[in-house]
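Coming up is one lone chain in structure tokens, specifically the form predicted on its own.
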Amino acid sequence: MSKEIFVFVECKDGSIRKVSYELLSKAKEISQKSSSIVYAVIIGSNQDVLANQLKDFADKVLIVDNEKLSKYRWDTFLSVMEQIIKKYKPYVMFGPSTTTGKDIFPRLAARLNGAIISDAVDVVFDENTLKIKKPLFGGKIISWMKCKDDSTFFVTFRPNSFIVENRSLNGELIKENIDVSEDSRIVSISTEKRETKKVDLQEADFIICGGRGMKGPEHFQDLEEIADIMGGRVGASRAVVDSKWRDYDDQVGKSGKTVSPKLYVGCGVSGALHHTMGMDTSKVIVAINKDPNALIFQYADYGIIDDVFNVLPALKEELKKIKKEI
């Protein structure tokens, strides 16, 4: 195989979202054993800063810049990777299972008639192709996938499920002027953004989640604490969701955001299929549930059977007495 592999960048708040540059990462190990080429497709307005950050990432870097581009939109973003996709024809083209990547790249795929691959963990080359691996059913079963064809196919792989390593490639910085079409029957009226300084949910290395096991909204303020002294983020199953103890952004699941950290733990959490789809690749499970025959435990490395209301107050004092010695 020595066809270009791309990489869709994903930029939140004036800043590339890690989870671009694990992908990036793991392009550029797999293009060594490959003889392929990296390229980094960064679109948006006024990127030359992000763009020059990507150069020790990527073989080579497409930058579309446009001032329609200053805010996501499947239209305009879907428009320009279109394009770019059928002028360039690059065997495999990466990007994050996230919100955006879920949103642009089925899209993407349907218009250009393209396999794809959602929420992958890994990918290996052997025998001169690319294998993806995917978990199905909450990582009850393990799937290798591979595409037949020789058109363009679409991977969107979990955030964290590779490590970030700079290459110091100096890559190639090139500009493309792309017209960039929008659909005239939508028209954004308002945007609004709610301020925060949390960690995002799918970019934690430790998240602490609650289910219904913890009774109500005001008993999260313990995960909170915890969640601040090791530098994560509080989830949240569905069911603590719909009762409106917590906002929809912590929702942890299928139906929420699925999530890759070093250590998850899971607090009053049952393990419905839907909410073990979402954190089954975690790196390390700790659960905690008083009920032994909770679904959790099957996925869990480690267990503490007890009421979660005896074992977090012990929890947050034995963190704050490790964090003073550090």
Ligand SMILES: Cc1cc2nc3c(=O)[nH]c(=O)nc-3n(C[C@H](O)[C@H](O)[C@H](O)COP(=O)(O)OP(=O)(O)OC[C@H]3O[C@@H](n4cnc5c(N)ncnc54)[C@H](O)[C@@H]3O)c2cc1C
Contents of the next structure:
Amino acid sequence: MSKEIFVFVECKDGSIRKVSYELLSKAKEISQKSSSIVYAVIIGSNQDVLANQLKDFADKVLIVDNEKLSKYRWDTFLSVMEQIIKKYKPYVMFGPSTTTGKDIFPRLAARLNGAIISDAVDVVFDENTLKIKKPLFGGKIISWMKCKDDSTFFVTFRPNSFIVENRSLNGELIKENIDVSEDSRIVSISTEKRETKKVDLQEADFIICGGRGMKGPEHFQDLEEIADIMGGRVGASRAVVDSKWRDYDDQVGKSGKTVSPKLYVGCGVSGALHHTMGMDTSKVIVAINKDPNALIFQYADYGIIDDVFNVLPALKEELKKIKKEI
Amino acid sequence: MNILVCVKQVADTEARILLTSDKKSIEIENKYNMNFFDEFAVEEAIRTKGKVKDCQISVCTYGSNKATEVLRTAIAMGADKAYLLDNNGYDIEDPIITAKILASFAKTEGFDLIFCGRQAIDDENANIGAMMAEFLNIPHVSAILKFDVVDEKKARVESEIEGGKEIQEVQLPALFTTQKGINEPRVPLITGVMKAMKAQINIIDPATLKDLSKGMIDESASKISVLTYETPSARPTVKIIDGETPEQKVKALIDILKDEAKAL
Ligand SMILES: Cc1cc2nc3c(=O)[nH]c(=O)nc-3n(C[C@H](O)[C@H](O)[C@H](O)COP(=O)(O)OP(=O)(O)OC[C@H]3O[C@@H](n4cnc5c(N)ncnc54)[C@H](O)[C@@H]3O)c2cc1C
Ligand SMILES: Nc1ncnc2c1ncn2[C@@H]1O[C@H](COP(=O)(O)O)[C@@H](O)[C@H]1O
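Given the form predicted on its own, state the structure of the form predicted together with the ligand.
Now the complete complex, all chains and molecules, led by this one.
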């Protein structure tokens, strides 16, 4: 049985998403233990430059270039992935648990009658098996799972689960000539992209999250400024989103996004279970709240008990200084 | 028009969840709800029914006897017919099998339109919708934010895509998964609840469905298995940063984040 690890590379706005580098880095670590090799699969149109950037991270880079693939659609991408998998028969294929990954991987697994584990956070190679770590019930329980038979195995991982490591592999570029088939039952009428150069909430290393304690939409400007200094993103609690102070896209929590940044700062967030379920895998959690009994202090590593409006100006200044030092 | 809504009963987020001593299974406190995202699916079906002629809404769930509760909730909201695909109390781990069962049921009954939730809040898989559509060989659109029936054969939907939104026209039959924001799910009226209490729940043994057999859907068919369950390691107790003024507190925090937590 071949033990090749394939990674589906996701691109966004003309660049490779960080999560793809994370998956390639982890895949390489595993391949060294299981004496196998890592393939990056990049699908799209005119991606020579991007494919070159992948060379450092994979032993082989499969490139499928076709103008019909300039925009993601599950039908076209699926037809390509299906043919690649049938040709190479990889042992496992990793993908991101993002909007795109969640759309295509389940359908791909169903088409190929494979095995799938979605929304995982870790993987280890042990006793000749891949053991997959997946939180359940919003992180209340952790499960370790494996694939039982030798069918093609698909795993999607949350962004920010792994560290990016450039191993300068200088992998081989391989162009694949593959027919792309489109499902005529779906017609795209229009797309609307949010104008933002900001990093994706789920991929951000730094998140400053505002709760109802921020008092109103106008005060989120302070948080925006801090996020910009740190190259991160502003998040929001559901109370804030429901009050229409921020878009749903910013919502952190059970019914919003699950995030695990390196640093999460909650400002005027009470730390209700539905919220913490979406952020308690953050590496470091800081809470700013005027109520010493706020639930969020049960999850935070560090806390400041004070009025958030007194704290934010100082925080902004100090972070600015730090960024200047670097 | 025949609409199917797939709903899942999930543990309430507040429910206590415990591991058995062998760490091979979990015990859930008896607090369950309809999956958060499935409420939007039921609501959208009801709104669609209000806009087209001769429309009937069926809801189905693959689960244990207890799951009839969510079917009744859906009926109380306004669904017409309910089906329990009985798992005999055995929860299958492999989502492909769940999707096969639901798809097979849909094939047996025949539907123009299928709604699922975007994802279940217990497993957070977001698998079943797209998988079902694949098994039924119909198109799907994930995470829809707006839905309109154009005519008997076509729907127009707005959905969430990476970094934005997209509007698409989709030929029916098709499957859609609902995202928060598409509508405001109604709270059942007392008359609805009364009706739901008396409603008949059709109970089906999945092994009797089209193209399925016992061997295809039991434990031996599952391609994945759980090795063990764990409880997450508890976070250390919070360190409250002291200081006379907010400025001092922030300075102390920054030092700790730099030196101790290495987060800056
Ligand atoms: C099915 C379901 C799903 C849900 N999903 C989510 C979800 O995905 N995400 C989510 O966030 N919530 C979710 N919720 C809601 C959740 O239960 C809470 O209601 C919500 O998170 C509370 O938001 P908050 O912390 O902003 O507001 P509040 O609970 O009102 O807390 C405000 C906090 O700000 C503090 N504060 C006030 N003024 C100041 C000040 N001047 N300085 C400092 N601190 C101040 C207060 O002490 C308080 O702790 C969900 C609920 C349900 C039922
Ligand atoms: N056992 C089930 N019975 C009926 N519908 C289900 C079941 N499991 C999942 N679904 C549907 O599929 C959606 C996605 O679930 P999941 O793939 O588990 O995240 C849910 O929101 C439901 O609409």
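As the structure is a computational prediction, the values presented were derived from the model and not from experiment. Between two forms, the rigid core is defined as the largest C-alpha subset superposing within 1.5 Å. Positions refer to the first chain, counted from 1.
Problem - Large Cα shift (2 Å or above) at Phe220 between these two forms, core-fitted - result: After core superposition, the C-alpha of Phe220 moves 2 Å or more between these two forms.
Problem - Per-residue C-alpha change between these two forms, Val265, threshold 2 Å, rigid core fit - result: Passes the 2 Å threshold, so yes.
Handout entry: Flag for Asp56, CA shift 2 Å or larger between these two forms after aligning core
Key = Comparing the forms between these two forms, which are aligned on their rigid core, Asp56 does not shift its C-alpha by 2 Å or more.
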